[in-house]
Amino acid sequence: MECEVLIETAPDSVGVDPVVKVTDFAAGRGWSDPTQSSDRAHWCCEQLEEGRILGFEDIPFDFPEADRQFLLQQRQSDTRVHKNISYRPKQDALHGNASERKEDAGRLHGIMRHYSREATEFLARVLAPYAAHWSLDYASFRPQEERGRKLPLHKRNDLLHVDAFPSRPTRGNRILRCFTNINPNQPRIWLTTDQFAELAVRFAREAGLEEIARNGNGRSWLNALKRAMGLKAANRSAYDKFMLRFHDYLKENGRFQGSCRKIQLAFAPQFTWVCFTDSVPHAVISGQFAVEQTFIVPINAMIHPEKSPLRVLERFAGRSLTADAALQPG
């Protein structure tokens, strides 16, 4: 089954499908023509950097049916604390577990560990130019139905936004995410809209880019106080500060949410998709049971770094958004 694309409102549409389907890579065999693997991986990276979504009609890595069936039985015990069930590969730690039974918790941990490793190995082949450079971030399982989910405004998934992590600054590096819909019957419905550069042209100034750029990359007094007290504090660059603000601004902007061009994407059961969620605006309208693995890809690993959100915003701001504030041009 494939991803269905529906443009709901498209006064400025140029007819470009945001989802690019990759049909020559499959679980267990990799690229259908191994002699072209390098070229194909390079092409896949370029598509992502253009702001497109790579799609795979079947799960392109090992994900046993028994594991998926077990996940379909899971629920979260307290969604107020954990938005999703998350797995942290570097610490081999699971958070947001739903079951009080030790054997179920152990099985869930093992499934998420296996999923994370398989998804990472898969993307290391499909996106080989990035693999030697990326940093492995969190994986997650999303057992909640998204439609009608009660979350605070800035945590809502059903409002169009670009990703930024409050606790994990990227300093201009990219947020790459791989999703799979394991729901056996229902699609996962996304919305997307105009690409990041177009949104930045329209809204970056109003969202506070100039002020944040002018104030530079210096550490805030609050973070300095936290460090003095021995507490963990995020070391955010001006880029991170703006991306967090832009994430919130887009969700708060009812005029944008209501009137922007909308493209609806229906990701079918077993469909896998990959994109840079810091530049692909997205909202999750409905769907239950999805898994996801995140990577942080350095900007110097990009084939076209000038197309990254960091470089787009720096051109608008006329200065570096990641360098030390004292070294910035006037």
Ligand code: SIN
Second form
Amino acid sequence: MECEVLIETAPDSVGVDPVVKVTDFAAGRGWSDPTQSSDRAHWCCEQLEEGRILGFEDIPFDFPEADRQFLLQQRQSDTRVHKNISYRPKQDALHGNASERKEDAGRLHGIMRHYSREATEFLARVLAPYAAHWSLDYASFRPQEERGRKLPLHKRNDLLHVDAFPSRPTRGNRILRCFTNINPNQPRIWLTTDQFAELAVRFAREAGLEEIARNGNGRSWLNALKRAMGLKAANRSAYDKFMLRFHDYLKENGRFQGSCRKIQLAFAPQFTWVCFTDSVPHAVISGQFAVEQTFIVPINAMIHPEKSPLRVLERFAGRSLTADAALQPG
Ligand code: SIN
Ligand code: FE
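Next, report the structure of the form predicted together with the named molecule; the form predicted on its own has already been given.
Okay, now the whole complex, with that chain kicking things off.
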């Protein structure tokens, strides 16, 4: 199955397909030429670091038909499944499951465990240079139709943004995500736009980079209070604070959302795509039933760390955006 790309080119810009298809890797077989696997994996990492999206037709790892059917039925038979269902591989824990029947909950848990393991093994081969260094984050099942969802502005998925996690600061490490569209009939439609560095040139100052860089590496009074009360508090570096602000700033900026160059990506049924969502701007316009696995990849594992959002922002700010945070206890 395909990924259809529709590029709306603004008069002053050149359209470039952001999706790079990888056609020499398949489920069960791996790389078609094993002698090239190390070069191919290196190339794949470089493509991601350039801000591209790697695309795979058909699901490039084991995902039994019966498991996908079960996930599709979940939504149809249980209208209370409103939220994404998340799976935490490190704890082997499932969250957000609204299923009443215990055996269904057990099955769902087993399916997500298997999916997470398979997606991880797949990426460990395709992105081998990262695999020894990354930290496995959450996986999710997304059973909601995205078109027409009623969500508060900052949570809306249909507005272009780059990802930042409020509860899991990365301190410049990268957010890598692998998605698969398991809808048998409908594509999942994304929009993307100019790359992170271009958005940063246009908007980082207005979004408050300089002030955050000046003040941002210290502890906030709120977090200090939370810690004093024995509560968990995210230890955010200036980088994390800026990326959270930038996420909100882009969603709040109606002029940008309305007038920016848009590239529409239609991810067909069974298509799998992988990108750094902290630097690839994205919005999901429509689609229902996707699964996703997230990894946090250390900036030091990048082949070209200078292309990472942290380094791009540090060049603009003229100072480190993580200096003190790493020294503070979590
Ligand atoms: C997002 O990270 O914005 C969601 C993307 C998706 O669910 O397709
Ligand atoms: Fe996102």
